[in-house]
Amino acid sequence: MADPTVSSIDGKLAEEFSIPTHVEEVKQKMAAFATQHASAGRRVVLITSGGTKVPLESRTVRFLDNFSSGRRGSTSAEYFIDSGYAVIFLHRHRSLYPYTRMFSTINMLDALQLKGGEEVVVDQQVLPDIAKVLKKYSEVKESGLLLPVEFNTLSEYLHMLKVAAQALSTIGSKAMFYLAAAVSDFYIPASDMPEHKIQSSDGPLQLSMKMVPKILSPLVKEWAPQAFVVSFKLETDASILLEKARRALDTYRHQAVVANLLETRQTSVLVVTLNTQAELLLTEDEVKKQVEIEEKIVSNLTAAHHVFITQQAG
C-alpha cells in the first residue's frame, strides 16, 4: 500500500506552488539527456545548486532568501564531469556556474581591452588560467556533458526537481541525485499571498508561513526509487550535526548525507551513510595548494555510487 504521506505531496505541489509553464519541456530535455548518456555507458548526476527565493506577494517585490551562492554545486559539477559523469545542473538563476565560478568576483569589462578600435582581447593577468578553463568548458559543451536548467523561486525548484526525478527514473541505479541547493524550510501558499506589494504604511509586518513539504520522501520512494540519492545537512551547532544526519537517513532511507558546519564547510565535511561515516578534511598544505573539498566529496560519492550500482545489479 502506498504511503499516504508520499501520495499527498503531488496534490500539495499542484495546489500551493505555481507550476512553471515550461516544466514539461524541461522534463523531456532531461529525459533525453539521461537516456542518451546512460546508453553511452555514463552515469548521470542531477546537481541542485543555489538558494531558493520565497515570494511574499504574487506580483513579487519582496521575498525571503538565504546566503547560498551555489559554490558547492557549481564546483562539484566540474569534478563529476572529470569523473566521467554527465551532469544536469539545476541551479538558481544568477548563482555560480561551472567553469565561470572562479571569475565571479571580477568585473569582466576590466579584463577586456580594445585593440585597433574594434578587436577585443582578453587581459590574462586579470583572468588567470582563462585559456585553460575556456578549453575545458568548450570540450564539455561540445561533448554535451552538461545540461543547465534554471530555477528562481521555491515553487520552480520543487516542480523542476519532481520532473527531474521522473525523467532520471528511466535509467535506474545509474542516476545520482546530489541535492546541494539550500532550499527554504518555510513558504506562503499562493492562495494566502497578497497580490500587490505589501504597504509599509499598514504598520509592522507579521508573517505566518507553512513548512515546505519534504520532497526527499517522494523522490526516494516514488519518483526515482532506484537512484543513488545524496542530501546535504548544514548546521551551526556541532553537537547536533551527526544526529541530524542520521535522523535524515533513518527517515528517508536514502544513501548518503553530506553533513557540514557553516564555519568549516569549505575545509571539512562528514559523509554519513546508514552504516558508515567518513570525515573528509583538507590539510593546511592542501588549502595552500587551493585543493577544494568538493574534489574529495565527489571522489567519495562516485566510489559509493559504483558499489551501489554493482549491488543493485546483483
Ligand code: 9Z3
Given for the second form:
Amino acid sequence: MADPTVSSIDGKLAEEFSIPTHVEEVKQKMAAFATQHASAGRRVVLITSGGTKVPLESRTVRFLDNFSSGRRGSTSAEYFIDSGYAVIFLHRHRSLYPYTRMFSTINMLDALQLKGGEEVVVDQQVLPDIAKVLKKYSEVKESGLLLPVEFNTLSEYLHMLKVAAQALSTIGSKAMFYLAAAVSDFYIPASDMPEHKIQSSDGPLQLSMKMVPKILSPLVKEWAPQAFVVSFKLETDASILLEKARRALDTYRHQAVVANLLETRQTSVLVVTLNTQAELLLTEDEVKKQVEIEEKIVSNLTAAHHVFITQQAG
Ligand code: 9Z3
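Counterpart to the form predicted on its own, namely the form predicted together with this ligand:
Once more the chain from above appears, this time first in line as the rest of the complex follows.
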C-alpha cells in the first residue's frame, strides 16, 4: 500500500510547485548517464548545490534567497570525480561550479593582457594555476564524468530532484545522493501568490508562508529506496546540531547526515550515521596548506558507500 505521507507530498509537488517544461528531457539524460556509467562499473553521485530561490509574486520581482555559495557542492564534485565517481551536478544557476570555482573572485579582464594589439595572453600572476586546472577540466569534460543540471527556484529544485531520484533508481545501491544544497523551509504556493508586484503603497508587508514538503521522505522510501543517501544539516546554534542530525536520521532512516555550523562549515563537520559519529576537522597547518574539508568528507562517505554496497549485495 502506498505510504500516505509520500502520496500527500507527491500531490503537493504536482499542485503547488510549477513543473519545469524540460523536466522529462533532463530525466532521460540523467537515466542514460547513470546506466552508462554503472555498466562501466562506476558509482554515480547526485550532488545538489547552492541555494533555492522562492518567489513572492508570480511575475517575480522579489524573492526569498539564502547565503549558500555552492562551494561545498562544487568542491565535493571534484573530489568525487577524483575518487572514480560519475557526478550529476544539480546546482543553482550561477553558483560555484567545479574547477571554475577557483577563479570566481577574479575579474576576467584583469587576468588577460593584449600583445601587439590583437593577441590575448593570460597573466600568470593573476591566474597562477590556470594551466593545471584547465588540463583537469578538459580531461573531465572529455571523459563525460560530469553532467551539470541547473535549477533556480525551489520548484525547479524539487521537481529536478524527484526525477533524478527516479532516474538513478535503476542503478540501485551504486547511486549516492549528496544533498548539500541549502533548501528553503518556507514557500508561497502558486495559488496564494499575487500575480503582480507587491505594492509598497499597500503598507508594511506581512508574509504567510507554508512549510516546504519534506522531500527526503519520498526520496528514501519510494523514489530511490536502494540508494545511499546523505543529507546535510545546517545550524547556527552548536548546542542543537547533533540532536537535529540524529532526529533527521531517525525520521528518514537514510544513511548519513553531514552536520555543520554556518561559521565553521569550511573547517569542521560531523558525519553522523545511525550508530556512529565522526568529527572531521582541518588543523591550522592544513588550513595554511589550503587542504579542503570536502576532501575528508568525500573520503569518509565513499568508504561508507563501499561498505553499504557490499552489505546490500551479501
Ligand atoms: C549545508 O549544510 C551545506 O554544507 C552548506 C554549504 C549550505 C552550509 P556553501 O554552499 O554552504 O559552501 O556556501 N547544506 C544543507 C542546508 C540545508 O538546507 N539543510 C536543511 C536543514 O538544515 C535540511 S536538508 O534543515
